[in-house]
Amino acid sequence: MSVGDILIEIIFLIGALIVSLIIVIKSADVFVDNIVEIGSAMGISQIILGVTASAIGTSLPEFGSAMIASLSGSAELGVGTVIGSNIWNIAGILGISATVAGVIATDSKGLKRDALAVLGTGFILIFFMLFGDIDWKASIVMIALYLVYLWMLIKAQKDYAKETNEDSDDKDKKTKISKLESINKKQAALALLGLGGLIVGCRILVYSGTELAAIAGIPEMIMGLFTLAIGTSIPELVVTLSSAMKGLHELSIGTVLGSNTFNILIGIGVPALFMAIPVEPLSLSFDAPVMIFVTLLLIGLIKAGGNKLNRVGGLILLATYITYAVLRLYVLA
């Protein structure tokens, strides 16, 4: 192949990467949206649907890519996407959001639960990595833990609804009656279309990612850690930044922490159910510890700021991300 051909192929692959990212993110949105509609028509509680939708809504692109990558024999790309996303979510996205918005306040009760969940899942991942490949036994533990976490979120939301005098049961009943007849084919078709788009989009995303890595001669892990990780975290970025700018602090920090817990327990847990996920030594000795370090740093910065992440904290997080990227790409690669 001539240099010109390679250049055209690279441009084509980058285009495919961008287009597939948009397809993946939009499809995930359409899928979640219509599943929630169908769920509420079937009489599932609004609280359960709301909590679940916001917990998985922004993270489906990471999960989809990790799943497709693992199934198509590029498990490293999948693991890279998950760990890279988690580091980028905290150090990059919260760093940018706190720097732009000036401050992100936190409700200490929710923060404690969500931050401990992120930290705990980080340690669980390292624990399983120590035994080599992550297999189905680890997978079952991780999925079960996520279900427990989801149950805790739903319970907290139910308590909150009670506190704010919202009669959730009554509301649920009304929804059940009024929406029971409204299950329609359009919602089912759109949910399927969303799912299809997610699968096809992730396949193209993974393909263009692996091909680009091969042409440029960079490891798939690096492609996952940076390109796919940052790309699939676009929903987290737009939600976290815009909610911080609107002063919706809880949504802002909650999106990131919820996404990180999901990414590990489900993003690695579910693919591991189907095949053993190989562990790269550098992931165990560097990437995963960095992921835990940025979580601890975030907790420390919030505590130091009096339950707030301020602009200085945001800049420290950003500097940490840049340092990590430089070390990973140029020193350790």
Partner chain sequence: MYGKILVATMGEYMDEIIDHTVDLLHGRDAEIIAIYVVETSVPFLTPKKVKEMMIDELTARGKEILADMEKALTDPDKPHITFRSIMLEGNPADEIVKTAEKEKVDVIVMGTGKSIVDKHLLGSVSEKVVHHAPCTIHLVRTA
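Residue numbers count along the first chain shown, from 1. Take the two forms, superpose them, and find the largest set of C-alpha atoms that agree within 1.5 Å; that set is the rigid core. Computed from a prediction, not measured in an experiment: that's the story for all the values here. Compared with the form predicted alone:
Relative to the superposed core, V312 undergoes a Cα shift smaller than 2 Å between the two forms. Here I322 does not count as shifted, since its C-alpha moves by less than 2 Å between the two forms after the core is aligned.
Condition change, the form predicted together with its partner chain to the form predicted alone:
The text that comes after this line covers the one chain and nothing more.
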């Protein structure tokens, strides 16, 4: 391929990146607005909505990338994408969101449940990584644990609905019934359209980023940890930032925490059903421990801020991610 052809390809890929970014941003806005309306009408709490519908929806690109990478024989790329995404989700996405929005508040009960779930799944992943390849036995445990987590969320939502109903008078109940009846096909269609736009836009984004990285000669594991990890996490970034800017703080936190839990237990668990996932030594000794560290750091910063992640905390998270990236790319690579 001539220099001219390579230059044309690079220009085309950069153009695709810009277009896909516009699609993703607009789609996330439509998705957030409509999912909040639907959740509110159904009486679902913001944080439950965040760790379920929003988290799973925005995690589909990571899951798809990990699944495709694993089944195509690039399993290290899949593991790198998941671990890299989880580090980026907390240190990068919440760091950016808190810095831009100024503060992200959260509910202590929801934080305790969902942050501990993220922390626990991180330790579970490291445990299985210690034995070498992640195989079908680990996969069954991971998927079962995610089902337990979903059960806990359903129970928490029932408790929330019960408390809300007890605190509501007849007028409030009639308003809720009216809101529930107001959910129409248009809102549901727009929410699905927004989610579809996120997935398609991110697919173009990831393809463009991956091709550019390949042209630049970036190694596969590094591509997974950074190029694909950040690219496939664009939905979480846009949804989390959009939610934080709109004051939907619990939806913002819930999307990231729920996404991280889903990424590990399903994003690695399901592909491992079909083939053993190899573990790179540096992922076990450095990347996975960093993932645990940033989770603990997030919990500590929120607790120090009185159940709020403020701008200073956001800057600390961003500085942590930059430090990790420099060490991983230039010192340990």
